[in-house]
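Given next, in structure tokens, is a single chain: the form predicted alone.
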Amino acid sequence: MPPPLCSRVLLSHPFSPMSLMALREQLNMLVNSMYIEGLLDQQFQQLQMLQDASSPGFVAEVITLFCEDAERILTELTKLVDQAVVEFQKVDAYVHQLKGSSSSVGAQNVKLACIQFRQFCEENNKDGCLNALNVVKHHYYLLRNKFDTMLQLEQRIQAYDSKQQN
């Protein structure tokens, strides 16, 4: 016999405590999976460490500024890589600027691949830079997917947490 329809209810209210734990449990499957994967590193972990209760969006705030930034560098790259003569230089420095920023969130397979990318910009490699170009957009934009995927479960447990406070 199922349940009576006002337990069912509560049970499936967005804000019922057993959603938040279910919320909280998915978000850390989440994170441990990238790591797993090696889509992020411990650099992301002491990027966490830095969010509080004074700031609880700042993570957030990080790898939204981070996918900006890819994006921008991204399609830059794209447009000199796409030159009948590429200036290597200009290449080099924009994926020096990418694999900063990829380090700093803790995007490991993101900043492995600009390094690769590196090395054939310094050959002045065209073929090589522009696989590399591939595949450093193919981990940016997995990555990028369980960022987005990631910040929605995080808007989803604030949205709670603030409910609860009022």
The other form holds:
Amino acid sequence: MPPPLCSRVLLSHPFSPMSLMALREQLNMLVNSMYIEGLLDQQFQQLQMLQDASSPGFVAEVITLFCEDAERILTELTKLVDQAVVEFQKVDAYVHQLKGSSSSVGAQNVKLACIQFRQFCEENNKDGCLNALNVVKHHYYLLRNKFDTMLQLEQRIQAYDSKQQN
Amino acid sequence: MAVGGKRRWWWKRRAAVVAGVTIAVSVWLGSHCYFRRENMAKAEEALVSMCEERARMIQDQFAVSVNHVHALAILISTFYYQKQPPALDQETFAYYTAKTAFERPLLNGVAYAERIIHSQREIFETRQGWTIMTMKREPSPMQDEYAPVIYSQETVSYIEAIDMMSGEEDRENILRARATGKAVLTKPFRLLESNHLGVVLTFPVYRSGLPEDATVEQRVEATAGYLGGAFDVESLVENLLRQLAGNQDITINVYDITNASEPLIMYGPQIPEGYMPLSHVSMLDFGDPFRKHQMHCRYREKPPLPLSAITTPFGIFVIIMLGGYIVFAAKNHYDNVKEDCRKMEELKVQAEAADVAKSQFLATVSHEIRTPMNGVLGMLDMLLDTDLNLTQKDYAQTAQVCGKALISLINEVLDRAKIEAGKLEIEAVPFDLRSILDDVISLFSSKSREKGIELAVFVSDKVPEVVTGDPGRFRQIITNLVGNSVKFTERGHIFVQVHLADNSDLGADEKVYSGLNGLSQSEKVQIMSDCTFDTLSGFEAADTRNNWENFKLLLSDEMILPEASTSDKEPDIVTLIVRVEDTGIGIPLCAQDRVFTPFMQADSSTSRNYGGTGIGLSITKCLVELMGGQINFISRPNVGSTFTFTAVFKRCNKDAIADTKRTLSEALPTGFRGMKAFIVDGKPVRNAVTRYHLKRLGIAVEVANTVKMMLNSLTRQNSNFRTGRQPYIILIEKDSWYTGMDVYLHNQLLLLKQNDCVLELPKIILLVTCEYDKMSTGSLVDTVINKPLRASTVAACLQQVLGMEKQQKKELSNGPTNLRNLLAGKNILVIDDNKVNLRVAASALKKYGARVECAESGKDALSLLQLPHKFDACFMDVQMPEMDGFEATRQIRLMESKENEQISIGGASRGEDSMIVEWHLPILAMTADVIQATYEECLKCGMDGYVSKPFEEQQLFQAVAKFLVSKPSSDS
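Starting from the form predicted alone shown above, please give the structure in the form predicted in complex with its partner chain.
Let us now look at the entire complex, which starts with that chain.
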């Protein structure tokens, strides 16, 4: 499903004071497209529902946490997998962590890739692990880009909010 | 490959055929030759014997003749030479020889020639009166000596006076004879006159006084004359041979082989004839050592082949060919069978592959269906979270239940494949039978309402509330049976009953048989046709055991037996008997024996009229058998069917009952306890069902057959016991209702109130089966309950009527508000090494009002949980580095038990603190893989339950509700 035309129009005027509504619309579009592409699942919706007035930056916070965590794990994993003798148990533990955090965030693709990765770990399949790591990285970076955009949008929305309140 | 193989196979076959035929032919030839040679040998043997026989005979006859000639010679020398004058003349000689001719069968005649020296010729000629003639009948020229014939047998009288010395052969013979003194033979030649082949025998006659060992000269000197005879070999031999048997079959040649290189033929055809390859040669000894003779015998014709020489080999040939054919055919058959077998193997592999493919297909399809269904269910979930009024909520819940049932049905389709593969396993978890039955009923409620069928459930009080077994499968069985019944029933009722197997059997069987014995069949039918039947709806049911008589018996049984007696000796095993009775079209008698066969329906028109695949009952049967039970049915066409099955469950221990009641079943509201209801219903079975549902809500029930009776009883009761419990509710069946009843009833009740018989006007509830019945009810009815009855539906209605909504709402809903109630203000510790998870879990719990603290490792948690602490519950990740969830829990429990010991010691000494609750922090595992093994391990190390990550509201609620409610004192 191609992104609707209007979203491109909106994106082409990022700094137009076009209104809060447009920004929200844009955010919604982004999130929806992420659902459609399978980057996110229901869990993310749950996250969004958890965010309320008492914790305005909740989603952003979780995403940031997730990204930090994931990047740390991915670095570790890259190191581990590159070694001559791969310690599959360690790898498995890291992948499990990544899987846990990605399922908490609702990062569907990353989660699925992790499940695949763990299977290779159980089989002690080094080539499979290398491949799976690449897949995980691929999905993760794709997701992170989108998250970055999302966070920027949210920041702007919040900025707008505070400005209006002021 | 296959073509090459086939080709080789074909060649092999061909070679085998050729070899077989060759063997047969060669055996035939061999045996034929053998017989032929045998035959030849036999023929030769016969020939030899025949030949020898003939040779001996000829030789003997010859010898006899020669001997006689010898005798004649003696005669002549005696009577001619030694008598003076000679006593012999031509006449005597002729006579004598003629008379003794039989003694010389081979000689056609004998003659005597005297030796005449030339000097004596004149004297001789004059004495005889004739001149000596040569062979050519001419007067003999002058010779040294002559041998003219003087006496002759009549047969050869023509040689008289002929000089024997004039013939070359005779002369030679004479010379040889007188020199040897023995009989000599000429070589064969043509005889005079007869022109037959013959030999001439010459025998010398000596004057007397010749010594035995005389020299040749002495012999010549002593010679007086010569006796000769002609052997007409040809005719004589022929005469001789003719007397012998088998003369026709053989040809005989006799040869003179004195000159070996040039045998002279004596007898037989000139050119040898007959069957040449087989001949026999016999030597003949005619007494003349100078001459040698041979006899050749052969068959005139080739000896005939005996029939057996042809038939026997042919027979053998045929036998061998037949044998070969049999072997060939057998081999062929074997090959064919082998080929078929191989094909079958292939097909089998294909079929198995197809089976696998089918299973995969089923799995895929069911997965594909489940995905959108999850959406539907999710939306319904969300819908239920919104603010709905009670009816809307009921509808939404029904929809949700139905959706869940659909999901489970899809799983059930998968089950069939599993059952077929023998892979289906029966679970053993505690479950509430009654709520499952309620669910099933609600699944079919809309259908039964549409059709106007009574659909009811009754579970005997003796059936434990919670049993251990496989709720899914049990539900599946009930769903199948009830579904079938609903499908095939157009009027009347569908009634599901559950009893304990032992007393149900006892009651039912005895009663039925006594009943049957008491009444003859015709009488019974009569009675039945007169009145309506004592069944749920009044229609006749197939299984008469289900009528009120028996039902009453079962009920009374329950009442008689106090509960204590059952709890005393509770066996571990509970065998339930479940009956599903309908008043549908029934099963045709001819189809009854294949009801449980997969994909079999009564007939092909069934699926047209009613749909369905016919798979349900076969699954049901399998499931029942897996659960250790049996299923059977009684069905009468156009009356209905009753399916009865037994199922074996385990009894739960009390604690488990308490737990599962809270978690598994949607708890029924308890607010009705102590209330009292009146049921007005003429049908005993039906009011028993209604009573059953009300009892489950804790409402005491009284029954009246009619409204009038009810009023009477109300009056009576309340005049007697003014403090008695008030009937809050009156439930009236539609049957007992008529137009205008509402006004009448209202007035009566008002009257009662005025008389202080009742304090409050009771609420009037009408029970109806069909939707449209609502229209005809009066305005004074408080509410109408649509059947089928379910405890929860009844409860909802009652709440509405009695205005208990606000108060009950919290208990009814298990949505977020409820969760909020449970969690609000609670101190909860969340432990997870994964920051993201931690944050999310904490946030989710905070949303429900809990105060959350976080710990990132098991050790941190332990330090936070040093006793005493403020936490009400703890959510613990299972997989953590250093110290995992299990280990951490063990440590916590260790700490708690130490503390508890101290408290109990201290409490005993202090006394007043004995009320303090023991330390037991509810610990819930958080895990992503919710499998049984994990769950068991959780329990093993002292955890209280588990929730899946990320949190699902429903599950979270269930898990939390267990202990946060069980410790009401810990919270406001």
